[in-house]
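Here we start with a single chain on its own, the form predicted on its own, put down as structure tokens.
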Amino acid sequence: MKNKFLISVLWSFLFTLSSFAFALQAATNSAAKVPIRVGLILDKGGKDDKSFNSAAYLGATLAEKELGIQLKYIEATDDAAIETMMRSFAQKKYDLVIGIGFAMTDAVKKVSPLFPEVKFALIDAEVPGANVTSLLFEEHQGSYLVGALAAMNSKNKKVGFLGGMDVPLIHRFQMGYEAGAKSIDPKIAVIINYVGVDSSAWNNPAKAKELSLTQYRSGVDVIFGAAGASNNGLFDAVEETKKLAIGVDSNQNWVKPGLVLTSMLKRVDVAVLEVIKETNSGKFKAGTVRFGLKDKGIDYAVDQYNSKFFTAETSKKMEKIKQDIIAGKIKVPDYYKK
């Protein structure tokens, strides 16, 4: 009877262990599978600018959809808000922090240092740290291509520039605009205008539609825009004119539909979907990365709304184009490595 009892009571005891290591072993796969928290700040454009700011958002939406993390958003319409707004992701133990625009650099390099727990991840500007990666893309690379493309549609030889900011990066894209335009048509004439020399130059589409007008009138006859939100202003007046605008970073060609000649992709959405997807899978690294035409961080977009403007002939001359700016054969002008 003893031994009976005995071992009545050490099964129960390895039963009871064996329980115990499982619902150890269930909380602790339950805990890895907890969603990591992104922190979103995107700049004065908001998430609805249909361009750099929509792409991010897009980027962050399909992360949440795919992956299940906890995203939050905040639109940055104050600049001296944005390292605050950092701030409280980080002190909020949010596992990633990415913030859209060069604007957001001086945050996150005071930031990042304070809470090395906690992941960055910087669009358009690149700050060293063991806990950031820099997100980098080769704008001037699809500004040449889309300038090619102006000049080959232009009729009176005379194309036109819009930046937002007037900024470094945005130079960058005037630059290879104007590169790529005049290797169709050296005299070719290229006007250019930035709408302000502040943030809010990304959210000023009565501005732009001002500045687009008087180009428009002057004998332009394609403009390409790298404004932002202010982008809309052109689009409008694309609309009064029945002009040919070029769009940015997001897909714009929708906007108006047939007015649009096509729109330079900056991938920025894929960029910020990786990188959370990285960090949600414990992969995250800190360093630079950079997108250009061979990986498809910039391209510049063909579909039902501009696909008249693409002849066989055009095509063929874009893609060439294309692959001798990939191969090294094109050298586009870099106006950080001017």
Given for the second form:
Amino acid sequence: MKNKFLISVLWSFLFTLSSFAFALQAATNSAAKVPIRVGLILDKGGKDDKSFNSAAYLGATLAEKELGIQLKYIEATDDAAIETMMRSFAQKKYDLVIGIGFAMTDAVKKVSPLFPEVKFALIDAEVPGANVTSLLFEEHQGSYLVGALAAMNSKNKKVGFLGGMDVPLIHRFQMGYEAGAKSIDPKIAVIINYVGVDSSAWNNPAKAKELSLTQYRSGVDVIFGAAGASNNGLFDAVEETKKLAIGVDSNQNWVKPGLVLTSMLKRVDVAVLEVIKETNSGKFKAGTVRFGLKDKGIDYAVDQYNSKFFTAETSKKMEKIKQDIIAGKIKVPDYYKK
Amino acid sequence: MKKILLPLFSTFISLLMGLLLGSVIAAFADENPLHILQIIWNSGLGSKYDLGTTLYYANALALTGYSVAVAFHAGLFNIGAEGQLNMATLMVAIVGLTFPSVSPFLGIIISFSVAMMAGALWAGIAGLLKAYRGGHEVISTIMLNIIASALASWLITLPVLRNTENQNPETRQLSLSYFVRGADPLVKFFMDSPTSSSILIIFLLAILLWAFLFRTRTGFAIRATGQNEVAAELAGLNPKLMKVIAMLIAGACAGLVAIGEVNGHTGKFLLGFSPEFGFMGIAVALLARNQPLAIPPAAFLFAILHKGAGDLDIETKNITRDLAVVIQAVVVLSISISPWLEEKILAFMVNHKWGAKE
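Could I see the form predicted in complex with its partner chain next, after the form predicted on its own?
Every component of the complex follows; first up is the chain already shown.
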């Protein structure tokens, strides 16, 4: 009995000692901490696409201001160079390398096992690995919401969808949008176009404009553009025709005030900021993180540029749909789970 | 001696001018030019992996360089190397997916023949149009580039070809009979960089093409056609046929890019895998003065610039990869003044009785 008591005392003593040591170590660590270095690889749209990549860049620059990290960003101008650039960052012992967009998947898959001490974050695709975190978004939920809003604002009962690159990710937007529009009016027509099939589709405003104009001329009055920098073509078209457009990823309401119904927010900025914060405080977690309506990782934008579309009634309706999706009362079809 | 040394000297001068102007721009952007050169040098040749990546670019640039150069010798301006290499790569992937279970030996032979034939056919269309219908090769090769990429964009969406494992616009992975990267000793040597033994092709081709152009009858006929079509015809040659042959060879050279890409690097066709190798090849051919033996070093140089460009973004504050493009452009521009420079040097030598003993 006495022995047991002694042992437990000894154990607890050891325990407190070690925790002290731990705390001390943590304190000295944070005192002598060098700012972490973050490499950001943007996809073809580039940091000025006012959409997907702009959001990522915004998140990273916020982190730079708030945390004093060292940030370097690179735009992938050709697909072959992504892996080389990722390796360059890793070889230069960057603490965190963030790949924006699914085009980086193969590169992360190949490079991350070679540099176990470097952390990798990947947006929009999943890669397993002890040093990789995959950041995914529930795009279909937000698309459902803006689809419903589009249907409420369509006089001709015809809404449009303009996708960037013809890939499963954007089909996910499309499916949610269609379901949302049909939930308001089952007979509504949804016209669908994609800008292209390779990554240049994210940055082809000229073609996007042609497609949008064709849709508007055929009687469509609201188009949801999920096309990265190509959305600028949609905005040119909406200015010419004075109809309505819906922006994507970043808040794009300001681009054409009064003509942008809303923007489906995909808070890539928040995701990027979060992952940098976690890495900075040494709490980087490998695995998959999903952002949805509940945590405001996905949302729709209301501000001074589009408040005229949000009457009390519309706001109430939208809020109800949103809560229903969060509560699971509305099941939004998911292209990934088809 | 004059025949070799003078062009070498003036090419060297144009290179120097490119680097000089690049340095001036760097200095204006508040960066140390020497530091910039050091970054490009380290990025291109710094480690075995970097060197391997540079060689991967050099391989493709040399092949497209040959493509442009051979056509030049027949008086044709082949802007279609991009379309030719895209068609060839696509076709190798398609044939590989259609016949997956052959022996690796046969797989390589099939890849080579499909790559060369697909490239040659694609270029041959432009050659035939030029020779027998007078359709200008610049227009038709540009059109064929666009058709090739449109065709690839469509084919890639077919479920039989499409890779469903990820969202990239690419074909499924070829079997190990074609994708022989794993057994390649050079890949291991270069630490798994994108290069492969296919780099050896360009050295072999340099000699073969030189011998063909300067030591065979057909090669002579091609060059005669390029220099003066009427004279060639009066001399009893067949300029039309020569143009078609030149385009076929040009296409086959560009098509060989597929070997390094499909068999040696990724094992699949990825839409847009080429960062416009076909157009960079024009600059390479210009720098090498269309001499097959000079093309590998010229391609290597442009590859270093291309590879080093990415690291400019990472390592400097104000300079982006575009500086490398500026250097390339200045080099090409200064080459256009080199005939004038050579003339002046020759005149100077004659006036001062240099080389009178020769």
